[in-house]
Structure formats: structure tokens, C-alpha cells
Amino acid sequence: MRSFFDYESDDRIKSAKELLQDFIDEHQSYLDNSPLNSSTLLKSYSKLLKQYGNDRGGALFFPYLSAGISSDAKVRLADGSIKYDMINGIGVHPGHHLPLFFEATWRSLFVDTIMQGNLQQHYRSAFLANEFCKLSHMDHCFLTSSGAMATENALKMMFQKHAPAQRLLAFEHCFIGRTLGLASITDKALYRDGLPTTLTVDYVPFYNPKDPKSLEKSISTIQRYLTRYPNQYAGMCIELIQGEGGYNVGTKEYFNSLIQVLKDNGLCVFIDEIQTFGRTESLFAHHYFELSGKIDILTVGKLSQVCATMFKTNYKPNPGLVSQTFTSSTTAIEAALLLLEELSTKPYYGPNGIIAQIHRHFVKHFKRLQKKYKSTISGPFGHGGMIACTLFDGDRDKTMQFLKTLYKNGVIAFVCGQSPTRIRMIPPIMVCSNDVIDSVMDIFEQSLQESL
């Protein structure tokens, strides 16, 4: 088969690659030698802004528009100001302006559409279902274009595998999605409120590294409501590390122990992979977690930039229950299977990997603080590229205020958890060197001391 790369052997090609490449290059190197929140369009940016907010429906969370060239942890926006990332759009972004991103944009120049759709796919999709399927030791690969589309088809497999079982476990505080159907699983009242209720959902508690009986209560939960309700639970949603409930983490005989309990009972083991995705001390986290082989459908998300739904062979889908007219975009595609190769040759996993070295160091200046300002902070939580501490003992006014801040002196964070309301980083896992992590908790500390 020919392949549109072959485009790159036209001397014309490869100039003006090249010269492309000389100009990003040019201005990242500006970009990397200016001083943080040095705005200058003040005037014209607030009015962007509020223009913006309005026309949405309210406000954004941060004054925030992005604005040409950045450069690896760092963003630049349109008010001419620059920020060290380490929210990244909640994990999507493994950095700014990477060489990697720039190749898969090149290269969707040259393909048909923008846009590749479920009816008609370019051959890109083919390669990367199946580079999914080889990694995450899953039958199939249904590509989507959002986390909550790919969650949606996994209900759908799920129920339909199970019919005429109509209710559904979960985690208390997951995140699942905000769709009129995920929003019943959500642990957030907030999140549907004047909703419709769409499915029966029943909570089971999270592990709870505090309590020793954390396993024995879980699983007696879940044999409590199997049996007030045989027979009527399809399967269970699992969030092996919860990102929004406060990253909250799991233990490999935890989870082990509560699958075994949902296969002796015929349900389906459903695991949400969408934020934790590359993000753990193995590509997929169930295999970090050592549950491969176990699990039946499977959801990958945000750092893959295409989300997926992988299933075994008896949860295949009947004709017609999912479909789209998006696959993702041309780009995106591209990114994904050049992400995946990246991530799958590269020194990013294991306990003394790239990921692994990215937490320690984080957790090493967290540490420094917490003996520092004692009672004021605590943690840190989380595990590998998803790290989070807790505040002014979670106080959620004190720990939003404390955000701003952060914000304003050049640290982009967010929060995390409801009681308590933690702050959380998701940092860019391909350029977080230790002088980036230095320099974003020289101004987390400064930050600190402005909110005394």
C-alpha cells in the first residue's frame, strides 16, 4: 500500500517542512526566555473574555485563552502571558508544542479530510485499533472521538451482554462523565442536578489506605446489594485511580480480591481508564494493578488524544448498538499512534522509570513543605503523573483562593475532591524535567505564603 509519506521525498516537502520547523523553533526559543505573566493586551483580553463567557453561558473557570507557539510545561496565552501547565487540560496534553505533535499535524496535511468517520475511515484508524488492542491485551478496539462517547458504548456492551439486568455498580466519589447517562453514575449531585435519573446505580466505598477493613466492607457492600437485588446488576464501573473524588489510589490485592468477587457473581468488570491512561507506572493501569486477563471492557481516554473502548470477544457488540459519524480527527490520529509508539519504546514505565521519577521528585518538594508549614498541608495523593495535596485542611473557599493565586503567579493547578477539596497536578510527562518541577514549587510556596 502506497502511503501518503511518501509525499516527503519532494525536495519542496522536506523545505518547507524544514523552514516550519526553523520558525517554531525560533519562537519557542522567545518563549523559553520570557519572564511568567508578563501581560501586555490587558484591555483587549478581558474583553475577549467576557465576550467569550457570554456567549457560552458563563464564565470560564480561568481567565484562559491559549495563543500561538508554546513550549514544552509552558503555555503561552493570548494576553501575552506564560504559565508553567500542570493541568494540561485535565491529562490531555503530554506537553506543548512537542516535536511529536508537530510530525502527526504534518502529516494529516496530506490526507483527505479533517474529520475520519465511522462510515468511512481513513487506514490510519486500522493501524491504531489495532497498536491499541496489541498493548492493552484486549480483543477489540472501537475508536471514538470523547471519554464519555467511549464510556457510553461500554454501557451499551454491558447491558446488552447482561439484558435484562438494569442496574450498575460503582465506586462513591467516581467520575465517570457528565452525559445525561454518566452524570447517574457520577458521585456528584451537583454534576445532575435537575436531571433525569437514567440508571439505577448503587455505591460501593473506595479503598481507604486508613482503615484495615477497607477490602472486607467493599466486597460485603457489594454482596449486600446482590443480594437485595439478584439478578439485576449488569456489571461494575471501576476507577482504579480516582482523578475528581481526590486521587484517591487502589491497591493491586484490593482490586484483585474485588473482581474475583464480581466474577464469582457473573458481572461484568468494566475498568475507566480515561485520565489515568500513560499517567501510571505502566502504559494501561491495569496492568500496573496486575489485573490483565480479568477485566471484560476497557476505556482509554485524554493522553491517547483518541479514546477508545476495548472489549473481549463475548461482550462484541450486536449490529448496530454503536456507531458515530466521528471517529477523531485526521490530527488526532496521527498524534495517537506516534504518542503510542513514544510511550511503548520509551523509558517512561516501571518503578524506576521516567513517570515514576516525575512523582518522587514532586513528592520529595511536598514533603519539604508539609515539614515546613506542618498543619497548613498534607499528602502528597496520587501515583505517578497524577499528583495532589490537600490544603487548610481542605477548607474548599481557602483551597479555590489559594488556586487563583497560584494562577496568577504562573502555575496552572486545579482542584480535586469534595471533602476535602484538594489541589491536583497533572503534569506533562514528556517535558517535566526537575528543573520544570523546581521552578513550579518555588511558585507553589510562594503562593503558599500569600495565602497565610
Ligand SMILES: Cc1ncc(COP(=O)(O)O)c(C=O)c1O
Given for the second form:
Amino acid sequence: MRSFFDYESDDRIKSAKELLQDFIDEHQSYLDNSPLNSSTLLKSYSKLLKQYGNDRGGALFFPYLSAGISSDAKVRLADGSIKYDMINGIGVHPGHHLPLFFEATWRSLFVDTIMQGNLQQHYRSAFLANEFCKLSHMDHCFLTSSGAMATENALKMMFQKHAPAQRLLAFEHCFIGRTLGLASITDKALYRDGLPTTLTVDYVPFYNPKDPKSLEKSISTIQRYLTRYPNQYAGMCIELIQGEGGYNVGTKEYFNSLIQVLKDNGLCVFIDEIQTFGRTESLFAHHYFELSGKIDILTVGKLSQVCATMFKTNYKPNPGLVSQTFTSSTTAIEAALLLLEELSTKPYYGPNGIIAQIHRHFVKHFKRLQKKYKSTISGPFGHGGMIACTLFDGDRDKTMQFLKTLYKNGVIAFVCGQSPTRIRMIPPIMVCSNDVIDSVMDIFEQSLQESL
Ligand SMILES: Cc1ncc(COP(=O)(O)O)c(C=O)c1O
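Switching from the form predicted on its own: structure of the form predicted together with the named molecule?
Up next: the whole complex, starting with the chain shown before.
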């Protein structure tokens, strides 16, 4: 069921839609045929950047302000330049100006409000929550507008069920968000600098592929804590692939054994898939790691457009525990529905799916560069639509400088990890063809040569 009223069959609507699509196509073909980096409005652009930096209380990391119509993997900035976007606002966009999102924006024109919310539920939210439940095999789904909010809601559900337990387990170098609560869990000193500690967290070493005793060490750390603080733990927060932490990937065996220990001790298993959603060889990372049925709470965000906390019935919150004014925007809800349909029905997943192919093509390039530039480059790291490499032994300053050179030359990427600091890409999965990857990696190599 698309709508309670049939706007699609009205001839005026049909021709308006065609005219709009024509206009966008025309502008996109201009973009497709333009060279990268033709900056034209430097003076006014610099002024705007400076003003914005001042207004928001801090300069932007990249001089990036997008404008107008972009196309697939290429984004047009307000200075007229065109770049390949391999970071996508950290993994939010499956591509720029995709027909899928044109459709979502179009559909939202026929909805009465811009935002949906707790007391402003549109019937499409009901469809979306149900889709998330069906696809994840979780019992319930609470929609929300940011990853941090989804995760806060997850923690509330966990603590309420396990009250009065107040401690948490989490992996070293994890990232789970930046609210006052989440900054106590996210394992990065800079992000909690000057903040009060709001949660008591004990850290467990993450899987280390180079250490044959990695699983043993993680489990013995958990057991040590459980013995030291009996009955005080509510659960463990788990990223199956550490995003901000450096694109570190666990294994099926590692997670299954570790989660068994949590289950044996009656702890809540909370999986944060905010960065990994849609980017592993399964739609949900916990399906890829064969953890179906073993987890209690799950969060998704970023690529899903609308964020969500999914949970088993025994974690159902008491009335009043979770709520908020905004669920998300009407367009985001339409986009999420279309995106879930596309991802769950087209050949994105599996060992030979689009996601795996994207990864393999990047790996091919990184291996080629490794042969040529030897120890300057190591890796690649990550999985599926999350790929990283270490340059210059992970030296932070040199890596940051490389990132800026890469940006100047026409590719937007970012860093992850602390020591080593890595370069990461989180590409637009719906438009990341081999040709796009080839062009991006040519620029990557050119930038590497400039940085040597
Ligand atoms: C694993 C993970 N959890 C939670 C968050 C927080 O999401 P948001 O930035 O939408 O609040 C992020 C954001 O990068 C993330 O990567």
C-alpha cells in the first residue's frame, strides 16, 4: 500500500514528475561530463566557510559545503568543484541524487508534515517499523532520528530490565556515540575530555587477528570483571566491526564464543550496527556473523536513513521510558522504506553480492599499491563497504596531511583509529562501480606520490 489517496494517476502529477526528473537528469549529465576540481567561486566560498565556522563555533574539517545537484558517486560543492565522495557523511548516503531518493522526496510532497514524531505518526512509520522487525528477526522496533538516540534508548532498555545493575562491558577502542551518556562508553579520551563520567564501563580487548590467544584473552577479561563485581553488569555493547576504532573486524567463531559467555551469565547482548548496517555481506552484520537469535538489542542508523532500536520482547521498556518529539523527517521515512526494499530484493549481499564485489575491487587496488610502495602502505582492513589502509606506519600527522592532499585532488575520505591512524573509505554502495573505484584509486596513488 503506497498511499491512502491516488495522486500517481493524476495527469498533472505525472507530467510534473517527468519535468522535474528531466531537469535533474540534465544537470547530472553536466556533472558526469565535467572534470573534477574546477573551483570557480573561491572568494565568496571562503567567506561563507569562515562565517559558518564562526557561527557553529569551530571550523569544518574539510572546506566542504555541497550545493545543487550531485550525481551518484560525485558531489558538487558550493565553490563549483566536483569530487568523488568516498565518505558519504560517514556512510550515510548510498549515492548522491539517486532516483530512489528523488522518489522518496516526491512521495513526501503528498504528506502533511515535514517531520514525524511520537504524537505525529504517519502510517508509513508503521510500515517501516514492521519492515525492520521482519528483516532483522527482532520482535520490536522503535524508530528515532539519530544513532546516538537509538543507542541511548537501547541502553535504557538494557538497564531497566537488569536494574539495579549499573555496570557495562564494552570493547576497547569502541565508538557508540557522543551524548553525555555515550561519551562514557566511547573509548576515546578526546571525546570525554572535561565531561563527567555518567556510566561505569569496563573494557575488553577486541579481536586481534595476529594473536592466537585473542578469544581466550577477551573471555578471561570478561570473567575477571564478572567475578570482581558480581551481579553488577547489565550487559555488553558490541560493534562487530569497529568503525571509528580502525575498521577492525572480528570473526564468527570469536563473537559466537564470546556471546555465549555473556548469555551464560545472564547479560544483555547489545549489538550496535549503526555504521555497519547494509555494509557487510548481509544486510545486518549480526546475520553475517551468524548471531541470529543470540542478541537482545540491536541498533541501526546511517545508511538506513531512519535510525532504530530493535529488541526482544523481554526487553520491552515500561511506558514512559523511551520517547522523543521527532521520529524522523517524512522524506527520510520514505527513503528508508525504499532503501530497505532495494537492499533486500537486489543482489547486494552474499559472497558474490555487490558489497563483496566493491570490497574485492578496492582490495585489488590496495594490493597493487602495496607491491609498488612497499611498507608505505599496509592493510587493507575492514569488510564489505568499509575499507581502510594504514599509510606511513599510521603516523597521525602524515596521514592527516595525505587526507588533505587526497581531498585537494578530488577524493573525499576520512581517518579511523588512533594509533595507528588509518585512511578509511565508506563508499556509496549503490553507485560504486569498478570504474568509479579505478578513478578513485588513481587519485589515491597520485596523492600518495605527492606525499612521499
Ligand atoms: C557504531 C556507531 N554507533 C553510534 C553512532 C552514533 O550515531 P550518530 O552520529 O547518528 O548519533 C555512530 C556514529 O558514527 C557509530 O559509528
